[in-house]
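Presented as C-alpha cells, the chain that follows is alone, the form predicted alone.
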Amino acid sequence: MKELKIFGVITFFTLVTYWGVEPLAHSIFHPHVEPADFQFKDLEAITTTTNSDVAKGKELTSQNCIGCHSINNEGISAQVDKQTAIDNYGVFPPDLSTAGLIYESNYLANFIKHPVKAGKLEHKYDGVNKFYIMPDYSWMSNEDIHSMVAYFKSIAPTKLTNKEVFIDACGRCHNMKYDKVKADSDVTKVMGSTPPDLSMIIRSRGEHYLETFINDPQKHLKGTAMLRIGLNESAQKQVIKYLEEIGDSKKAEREAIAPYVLGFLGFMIFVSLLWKREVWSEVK
C-alpha cells in the first residue's frame, strides 16, 4: 500500500509539471503562430479576365527575365555572364525552369510583379535607401503575368525529387553538408550574415516548426534578412521530407523497433513486480 502512495504522488506531480508547467513554458518559449498558409491570402489576387496566353507568356519572359535568368530545360542561357551578374547585383540570379512547377501560382505572380512585397522583405528594402535585386514589374498587366505564370508552368518538369527541389527552392542560400549540397558563397554577401547549414534542422527545430517557418519566416523571425519562399504545399513537403532524409535518416528504423523496445520494458516490469513479491514474500 505504500508503495502505491509513493507511485501516486508521483504520477500527481509528473502529470502536473507535463499539463500544466510544459504547456505554460512552450508557450513562452514557443508562441503560437498561425498555420501554414498556401494560399497567401494577405497578397493580391491577381486575376484575369481572360485565358492566360502561353505564347505570351513565353515572349514576355524572353523579353523581361533572360537578361538574368537562364531556362535550362529550355536550352535558354542567360544574357548576362556570370562575373557580370555577380559584380552587378552580388549573386548569378537562379535559373527558372522548375518555378511554375514548386511555388504556388498566385505567389509566383504576386513575386514578378513585386518582389519585396510578396517576399515579405519591406523592413529590409524600401525602395528608398536600398533596393532588392530584382525588379518589380507592377506595371505589367495582370494578364501579362498570368501568361507568364501560365509559360513557367508549361516548361515545368512533371516530377522533381526532395533533394531537387530542395536544391531549387533553399540551396542557393542554405549548405546541406551532410549530403554535399554547398550554397551559393555570394549570397552571403547579398544576405548580409551566413544563413545556417540546415543538416540537424529536423532535430533541433521538428517538422511542426518547419512547415510555419518556411511558408513565412517573418511568424518566427520578425526582421529576418530570409524571404517567404513561396513553395506550395507539395513542394514544401518535399523539402521536409528531404531534410528528415539527411537529417534523421534512422526515423522509420527508430519507430519501429519503439513497440519492441515499450513491450521490453512492459516484461520487465512485470518481472520485477514478481522478483519483489518473492523476496518480500521471504522477509514476512
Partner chain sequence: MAHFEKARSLGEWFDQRLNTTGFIKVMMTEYWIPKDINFLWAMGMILAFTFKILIISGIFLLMYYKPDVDMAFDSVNYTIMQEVGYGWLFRHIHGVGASLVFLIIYIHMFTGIYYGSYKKGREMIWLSGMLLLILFSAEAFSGYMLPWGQMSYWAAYVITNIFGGIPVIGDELVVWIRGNFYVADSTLTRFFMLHVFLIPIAILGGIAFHFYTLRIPHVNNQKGEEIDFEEEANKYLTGRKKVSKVIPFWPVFMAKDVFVLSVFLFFFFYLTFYHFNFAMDPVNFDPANGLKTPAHIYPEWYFLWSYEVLRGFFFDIGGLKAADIGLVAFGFAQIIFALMPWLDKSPTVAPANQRPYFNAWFWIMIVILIILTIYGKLPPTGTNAWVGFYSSIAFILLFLALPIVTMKEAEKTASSIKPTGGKH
The other form holds:
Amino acid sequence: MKELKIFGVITFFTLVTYWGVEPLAHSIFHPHVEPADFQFKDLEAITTTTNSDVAKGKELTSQNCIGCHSINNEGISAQVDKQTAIDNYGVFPPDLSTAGLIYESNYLANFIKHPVKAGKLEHKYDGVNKFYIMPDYSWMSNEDIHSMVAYFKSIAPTKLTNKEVFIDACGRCHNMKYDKVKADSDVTKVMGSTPPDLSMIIRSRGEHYLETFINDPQKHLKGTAMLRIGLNESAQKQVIKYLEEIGDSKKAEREAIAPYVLGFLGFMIFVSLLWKREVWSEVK
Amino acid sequence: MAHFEKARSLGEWFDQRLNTTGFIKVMMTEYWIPKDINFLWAMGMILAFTFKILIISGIFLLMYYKPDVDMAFDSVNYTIMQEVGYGWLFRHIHGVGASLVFLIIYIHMFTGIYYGSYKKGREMIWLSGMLLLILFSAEAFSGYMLPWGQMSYWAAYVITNIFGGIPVIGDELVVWIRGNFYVADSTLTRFFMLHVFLIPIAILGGIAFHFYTLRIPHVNNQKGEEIDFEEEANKYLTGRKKVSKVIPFWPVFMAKDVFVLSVFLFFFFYLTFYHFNFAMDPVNFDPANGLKTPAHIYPEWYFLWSYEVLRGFFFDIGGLKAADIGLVAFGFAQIIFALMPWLDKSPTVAPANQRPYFNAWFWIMIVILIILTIYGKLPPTGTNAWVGFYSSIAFILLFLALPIVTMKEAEKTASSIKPTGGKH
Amino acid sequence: MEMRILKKLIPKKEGTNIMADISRRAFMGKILAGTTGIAAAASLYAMKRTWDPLPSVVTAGFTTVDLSPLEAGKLSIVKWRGKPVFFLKHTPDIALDKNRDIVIGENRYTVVIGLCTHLGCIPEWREGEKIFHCACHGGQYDSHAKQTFGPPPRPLDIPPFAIQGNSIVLGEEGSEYKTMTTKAQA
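Given the form predicted alone above, what does the protein look like in the form predicted together with the partner chain?
Full complex below, order starting with the chain above.
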C-alpha cells in the first residue's frame, strides 16, 4: 500500500512536469488555429452561382492558357519552352492536366480570376511594384472562368498516386530528397528564400500541423512566401500520406511489432512478480 | 608455482583459477542489502540496465552514423531510420532511453535526498553519484549534437557560448572548444569522439566506483536505521531469514529489482513505439542551418531547470551584468546538489517525513525545480521572465537556507527529546 | 645543487651514510617525478593544440561586400566566417552615432555581426519598429545595434573591416575600424 502511495506521488510529479514541458509549451509555441477549410469560404462563390460549358471552356483555355501552360494528357505543349520560362520567371508554369482533380473547383476559379488573392500573397505582390508571374483574369466573366474549370475537370484523370499528387501540388518548388524528387524550378529568386526539402517534414511538423498549414500557410507562418495552393481534401490527404510514406516509412512496421513487444513485457511483469513473491516469501 | 589439483568439473576448474565461488559470495549471495526498502531502491539497477540498453543501441547506430556536417543528418534520418533493418528501432530506443535515464537519475537522486542517504559516511556515494550526473549530462549533450538537426546545432551553439562568459579567456575558449569560430564540422567530430568513446568509458568507471562506494557504509534503508550488518548477516545465514534485517543482493534483492525493471521496460517500450516526440524533438528533424535560428530554442527537458536559472536573471543588478549574474547562478546550480552532505547540518538520517523542517524544504525544492523546468521551456517574455527570475532566486535562497533550516531542526529535535527522556 | 649541499651537510662516513642514502633516493625520486611532469605537461600541450582551430580555418575568409545595392532601412545579411553579418543602410531620420556607424560619403551604415551578444542567436530586423529583436531571450537593439532591452550585455559586435571605395572588406582591420575600436574603449 505504502509503495503504491509512493508510486502515485512520483507519477503525479512526473505527469505535472510532462504536462508543462510538452502540451503546455506546445500550445504556447503553436497557438490554436481554426481547422482546415476545404471550401475556402473567404473566396467569392463562382462555381456555385454560375453555369458552365465545357466546350467553351476548352476554347477559352486554348486562347488564354497554353501560351505558358502545357496540358500533356490532351497532347498540348506550352508555347514557351521550359528553360526560357525558368530563365525568365524562375519557375516553369505547371502542366494543367491534373488541375481539375487536385484543386478545389471554386478555389481554382478564384485563382484564375485573381491568383494573388486566392493564394493569399497580397503582402508579397501588391500589383504596383511587384507582380505575380501569372496575370489576373478578372476581366473574364465568372461564367467563362467556371467553364474553364469545368473543362479542366473533364480532362483530369480520375485517380493519381500519392506521389503524383505531391509532384503536381508541391514538387515544383519543394525537393523530396529521400525519394529523389527534385524541383524543376529555381524558386529561390522568386520567393526570396529556398523552400525546404520535405523529406522529413512529417516528423518535424507532424500530420496535425501540416493539415492546417497546407490548407492555409499564412495561418501558421504569417508573411510566408508560400502560396495557398487550394488542394481539395482528398488531394491534401494524398500529399500528407506521401510525406508519411517517405519521412516515416517504418510507421507500419513500428505499429505492427509494438503490441508483441508490449505483450511480451506484460508477461514479463507477471512472471517476475510471481518470482519476487516466491523469493520474498522466505524472508518476509 | 602454486599447487593445483586436477579439477573434477568445469566450475571447479574456474574456481581454482579465479576463485569464482568467493567472488560470487562477495558480489552477490553475501552482499547484504537492508530488507526494509521499497521499489525506489531498484532505481540503481534500472539505471545500470538503461545504460546497458543505451550502449547496445548506440553500437548499432554507430555502424551507420557518419560524423560529417554534410552527411550526419541523412545518415541518421535516411540510412538509419529508413534503410537499416530495425535501425529506426535502435534510434528510438536510444533517443527515448537517453531521456528516461534522466527521469530515473532524478528519481534516484531525490530518493537519496528524501531518505538522507548522503550523510554519516555515505558522502562518497553521493559525490560519485553527482559525478555520474555530470558525466551523463555531458554524454547527453554531446549525443544530442550528432543528428545535426536544427536543435542539435542551436543547442550546441548556445551551450558552447556559455563558456564565453568566463572572464578573460572566454572568447578564445569558445573557439577552442568548437575548433572553429562557429559550430562546425570540427565541433561535430570532436563531440562525436566524446560521445562514443571518452565519456562512456568515464561513465563505466564512474558506475564501478559508485557501486564500490556502497560497500563500506552500505545501502540506506526506509527508516534510516543503523544496522549491524555482520550480526544481521549471521542471522540470515543461520536460517533466521525472517528475523534478519538484511537480504542478499542475489537472489532476494534482485527478485524485487527485476519486477520493478519489468514494469519500467513496459513503460520504456510504450514510449519507444507510441510516444517518442517528447524525447526526439520534432524541430530536430529539420536539418541544421547556421543562418536560421529556430523560433524557440530550449534544451532537452532534463536541462531546463538549470537553463532557466541561467536565463532567469535578465536585467542588470547594481553594477553586475545580467549575463554574468546568470552565469554565476548557473554555476551555483551545477554544483550545489553535490554539497548536500555539508549543507544539511542535522545529524539525523531519517526519511524527510520524520524531519519537520527538512520535509517542508524538500517539497518546496521539488516544486521550485518543476516550476523552473516548465518555465525553462516557455518563451522568456512578460510574466514568464519574472516567474523565471523569482524562482531562480528562490532556488538559490533555498539552498543557502538549508544549513540554517537543518540546524534549527537539529536543535528542535534535541530539545523535544530531552523532556521525555527526563520523565523516565 | 641540492645534492652538493646535502653532501656537505652530511659527512660521508663508512656505515653512517644511511641518512645520505635516503636523501639521495628522495632526490632521485624528485628528479624522476619532475621529468614525468614535464612529459605530462608536454603531452597536455600537444593535446590542447589538436583541439585548436586549424590554420585553414583561422585564415579563411576575407569577404568584400559592395554597398551600392543596399536599400535604406532594409537589412542585408552576408555570411562571413560562418557568421551572419548585418548590413543596414540608415534612413535619414536616424541620428548619426559616431562610435558605431560607418560613414561613406553621404551614407551611414550599421555593419555588425548578427549574433545576439547574449547567447548567439540571430536577431531579426523589424523594419517598422526599427529594432533588432532576438527571439531566443527577448533581447532588443536599436538601429545602431546597441542593446536596449533584455539580457544582451553589449551591443552587437562590429567585425573587423576596411573601407575600399564603396565596398567593405570584412576580416581586414582598416583605419576606420581601428579608430572606432579605440573610441569605443575610451
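Here, rigid core means the biggest group of C-alpha atoms that superpose within 1.5 Å across both forms. Residue numbers count along the first chain shown, from 1. Every value quoted in this text rests on a predicted model; they were computed, and no experiment measured them.
Relative to the superposed core, residue 90 shifts its CA atom by 2 Å or more between the two forms.
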